[in-house]
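Consider the single chain below, provided in structure tokens and representing the form predicted on its own.
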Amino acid sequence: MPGYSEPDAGSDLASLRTEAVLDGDEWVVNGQKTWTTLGADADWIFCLVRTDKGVRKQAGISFLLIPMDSPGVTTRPIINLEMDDEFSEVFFDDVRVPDRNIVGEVNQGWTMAKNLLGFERIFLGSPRQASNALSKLRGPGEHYGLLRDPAFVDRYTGFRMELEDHHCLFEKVADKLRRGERLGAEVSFLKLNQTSLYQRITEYGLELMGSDSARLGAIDGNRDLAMMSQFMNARAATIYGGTSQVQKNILARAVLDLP
């Protein structure tokens, strides 16, 4: 499970604050970590923790393995707006950790944090959850009446042209990666290119369900008619992994060569 996000480093990750200090053959952990995905159901946490304060925030960064019950961890779940608790806080109060656990280099988990989230990036810009939404517009269109309605053809075939499109690019990032080719910054477009589709496409179901859009529950007995559910997670889907604002900066500055 990833320990990155924290309540007042999100976006601006390298300013964590949990922080590991060395006693003897052991490192001495506190701090808190938030939106940790499944952490009531987890054994183990990787976090980012601050072993140098001396440096500038990203140098003093160590990646070390956590058990989850450890003395001193405590987990919080947090409720989503679907009433569910897949993520959770989790807090470290002197907790003691073997030094065997740091993974790497001490100071140099920043580095694999970014190439772990690189890989992270392109599972999030694979066009599963934009064509799961797809597939599901057509179940709202039939319900409804919509699916000889020009203007639902013209949206739906539009959003196709562009999943294929996105196939296509993910498909060369992939050919890339199982070349053992070094990942540029195409990971962070992967992401932004996706989860804005998919947000545009959940967009649109809740446009064609009217006054029914708001119901989480199944409508007339059929579940893969509520949109709601999916229209939140992609919400999210451009915050987790790296906000798309995060997402244009790296291109702005790795493509376009901006300051």
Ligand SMILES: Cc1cc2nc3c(=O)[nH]c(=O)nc-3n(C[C@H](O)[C@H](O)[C@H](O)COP(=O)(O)OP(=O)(O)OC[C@H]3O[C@@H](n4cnc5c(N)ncnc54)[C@H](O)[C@@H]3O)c2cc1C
Contents of the next structure:
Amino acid sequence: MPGYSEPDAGSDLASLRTEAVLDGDEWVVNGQKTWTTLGADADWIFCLVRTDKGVRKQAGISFLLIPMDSPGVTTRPIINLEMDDEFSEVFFDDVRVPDRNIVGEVNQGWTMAKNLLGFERIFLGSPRQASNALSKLRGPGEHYGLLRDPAFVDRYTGFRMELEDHHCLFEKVADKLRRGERLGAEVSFLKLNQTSLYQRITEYGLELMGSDSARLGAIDGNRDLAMMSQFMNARAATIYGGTSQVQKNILARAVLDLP
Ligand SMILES: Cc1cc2nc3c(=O)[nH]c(=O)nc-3n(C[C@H](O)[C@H](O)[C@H](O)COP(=O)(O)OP(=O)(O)OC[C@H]3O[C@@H](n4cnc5c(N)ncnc54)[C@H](O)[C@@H]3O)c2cc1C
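With the form predicted on its own already on screen, would you show the form predicted together with the named molecule?
Full assembly next; the chain just shown is listed first.
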């Protein structure tokens, strides 16, 4: 599981304070991670830890693999809006980790984390979430007899066209990857665009369902009428992997050359 975020280091991840100090051939880790997805079920956590406090904040970070059953690791569940304990806080108190568990070079963790986040944004920028949400819109469309309603057809078709556009964009980026070319800020645009579309589709789903949308379970056993869970997931998609605002900042700097 990714052990990146901390209580005071989310978007500003480089401010992370979980520290690892070398003692013989072991790192001694102290600190706290938060929002660790499935942290309570994980066997391992890959953590960004501060290994040098005397340099620029991005330069003193390393990438460390920590077994979750190490003495001194404590997880505490965080209950989400759906009452699931999907997240955890993870605490490290004098946790000893073999030196060989460092990935790459010491103090090069920031570069690795940035690359990994880039890959995560390609994944999150794939059209699959928006595509799945759009296919589910047909559920309320049928249930409320709206499939021939011009207002429904207009919104549905608009989303469908946006999805096709996004599909083309995603394929263009995927082709670049297949050719072995380096990707730049376009991965931020992929994530921003996909998650925005996903969110707008699920918002419309909720609008169609009216007060029925407050029901967490499926209606009449039809899972395509359970919109709330997807609506909530779409909110989260604009946060994890880097928030939409952060993606806009990256695009502003890298593409628009703004200060
Ligand atoms: C479902 C889910 C799963 C997650 N899983 C993991 C996980 O497994 N491991 C992990 O390490 N983390 C995980 N996270 C945490 C996630 O990476 C952070 O929530 C995210 O990076 C934002 O950090 P934050 O919550 O501290 O918000 P903050 O950084 O405090 O941001 C709060 C608000 O301020 C805005 N903001 C912040 N800085 C700027 C800026 N410079 N310019 C403009 N706006 C700004 C943000 O966009 C946001 O709207 C998960 C989050 C979610 C929702």
